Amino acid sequence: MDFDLPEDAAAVREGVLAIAGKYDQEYWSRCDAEKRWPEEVWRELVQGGWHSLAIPEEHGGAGQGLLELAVALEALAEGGAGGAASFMYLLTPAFGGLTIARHGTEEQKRAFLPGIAAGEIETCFAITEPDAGSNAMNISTQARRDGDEFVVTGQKIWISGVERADHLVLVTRTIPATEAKPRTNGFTVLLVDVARAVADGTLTYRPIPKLGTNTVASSMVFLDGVRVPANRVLGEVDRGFAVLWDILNPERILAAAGGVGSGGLVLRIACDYAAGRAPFGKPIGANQGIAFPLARIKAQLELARLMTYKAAWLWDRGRPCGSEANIAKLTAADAAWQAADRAFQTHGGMAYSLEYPVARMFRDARIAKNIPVAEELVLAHIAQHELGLPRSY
């Protein structure tokens, strides 16, 4: 680190690194191979309050912000968790804790935040749909008002963590996209009781077989008449777009933090291997063909870290941060991928062996260029909003 973090954030980094240091790469590879949540690590994060950093103190949290969450996620990833760390900080700390703390009513805060802080309530987030993809404007999951409830019908895809979530932060349309003027009207964000909906048969899900990040399942979710009390609306009915962006921007910032941490981890593994591997009588890391690409990745990761912290700092102060969040996500995902790719090359044929963690990290790093938003859409946003170029889609 070339600068001092705020005291609270520095303490978060050290605390989370201390937990991460207890778990080696064999542990993370085993969790991935068994497709199981890293429960032991999660319990330690909960017990130390490292997952509830952004929950107000009066509701059992630390009263800090997105910057501290980003630092914690980065530290967990860098300390050994790699790609698994992002889900551990996105699903409940961000999608649940951060969103409810920012947009929940006082009744909702009292009902949910203490349970999240105590590790008794877990959440996940559902926006993506098969026919809408990255075009959030075009989602069609409908929430229809019926007395004191909303009745929800629709389908979501790539919903991570629903299998363990108590509540689902669900993005719906209460005004169809074809009728909303402007199109940003008509969004309503609901808190869905997953267990209740599963029990009455109105919510079902089916895990999607996937290439990596196997410590959490990603599922198709089917909503067939799910009933949600009207007092479980986050924000305002028909005006949930503001809530939505206050979910998506932190998601991108935290994804960037995960990329910085994961990139730092795999870079360290590559450097350790390059320093110790000497098939021709000297370490391969002494060769510029090995050393220079690794050095360039270090520079890229440091720049991505700075933009990630800047974006989180802006969000914590309620200032616009869309471009910063997008730039952070773009640069961090690319740096993490370059680090994994170069680590693979540095390890030579041994990278292909599952006895080494490089294959898992290589596989997991690639998806970050596509989620939570494809880099092409990030570039389109930067071109339009920062360069003043015509809208491309």
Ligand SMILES: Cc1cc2nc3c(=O)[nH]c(=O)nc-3n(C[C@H](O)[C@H](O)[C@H](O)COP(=O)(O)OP(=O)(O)OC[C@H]3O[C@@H](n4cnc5c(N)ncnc54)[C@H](O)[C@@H]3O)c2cc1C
Contents of the next structure:
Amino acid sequence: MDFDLPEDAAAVREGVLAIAGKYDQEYWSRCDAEKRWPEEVWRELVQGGWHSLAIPEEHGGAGQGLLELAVALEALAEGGAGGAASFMYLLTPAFGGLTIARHGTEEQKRAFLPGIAAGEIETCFAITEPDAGSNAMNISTQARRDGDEFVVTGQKIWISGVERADHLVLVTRTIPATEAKPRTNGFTVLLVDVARAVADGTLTYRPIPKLGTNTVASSMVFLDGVRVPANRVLGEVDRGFAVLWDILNPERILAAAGGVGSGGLVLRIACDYAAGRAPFGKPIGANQGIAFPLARIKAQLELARLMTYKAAWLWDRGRPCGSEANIAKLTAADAAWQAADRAFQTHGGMAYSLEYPVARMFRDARIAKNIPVAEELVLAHIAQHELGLPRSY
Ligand SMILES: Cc1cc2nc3c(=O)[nH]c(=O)nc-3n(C[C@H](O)[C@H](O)[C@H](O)COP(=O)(O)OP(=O)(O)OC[C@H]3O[C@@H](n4cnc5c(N)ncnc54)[C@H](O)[C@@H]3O)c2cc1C
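Okay, that was the form predicted alone. Show me the form predicted in complex with this ligand next.
What follows is the entire complex, opening with the chain shown before.
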């Protein structure tokens, strides 16, 4: 199947690269060290409308799609943000903007999309639970109907950005996993007003001390009788599985775009170092032992980019894209990790110095193989759906 890049993709790339280019690696290292959201960059993205590309024009966005979001995220990562870019494009533009644009009621679109486009509403997403990580079917956070409301009880883990979010896109079960037939039945996706739930004490969270990706916190979230109005159901009650896949596939595709961009950034940093460092009188990059692995990564990143764009293009047309999204995520995360690893090798001892950005990039690239979906689960999907092998779990 062939696909076309939209004509304005180049303009999106240039616009975001122009913003990214104003911020050097010292800025990103400082945000990381201070564990703070890159507010200055975020505000510039909002002002330019680069975060709301996929929101329909009548609600204040650019009326484009996931493909343009992927192009923007890739440019932000490649232009300097590295791993931080993925969170900036996933939390609000994708989990909130894209999901509500596709699945929201007219009332929900009016209530949320203009605010997201104006940078006044931010969102995050919660599916992972302590006892149901990769196995989303097994989540036990329960939403019980009570008149015009749902009452939610449960626990989520690793929820990124809840400390900033106005609304949480929350995956619940309205039919327990043990009773649902088929098991994909009984999911309900809710839009939870975080400030209100925090204020009445029904939602609390605790950041998890973590190795990296420090520009955003990731938290344990405790839900103890959170009340959510019935008009804040995204999609249909019990049939949230369809909404869920329209969150998880774009998440994989955007994570892939982030990997392609981050990999491109660290590859460039490695090449600059290889061109300048000359302990034996000629640049280390003249040695094939240094140059060839970097060249191979360049090829891998180009291929991962193509699959990322293809998956996004399919999603924008409402076509099945599960395998493409998984393959994009697998190959991009792997190429980004190889890039960070080879950049580390190319920097010799200096890779270990915190004065260079490579150590931070090395650390952040590694987690992309495990999240938002672990490599093994992606391979299991490909084995089953593309190779026709028996389901392994
Ligand atoms: C920094 C960070 C940010 C995150 N942000 C969010 C967020 O905002 N919202 C959210 O909901 N979640 C978030 N997550 C959670 C993330 O999506 C999960 O950690 C991820 O899906 C893996 O789940 P798990 O950690 O429970 O691993 P597990 O499911 O426990 O898996 C552990 C290992 O076993 C392997 N494994 C498991 N089952 C099988 C099988 N059947 N066959 C082969 N191998 C298997 C896995 O591949 C993995 O390598 C975040 C995680 C991190 C670390």
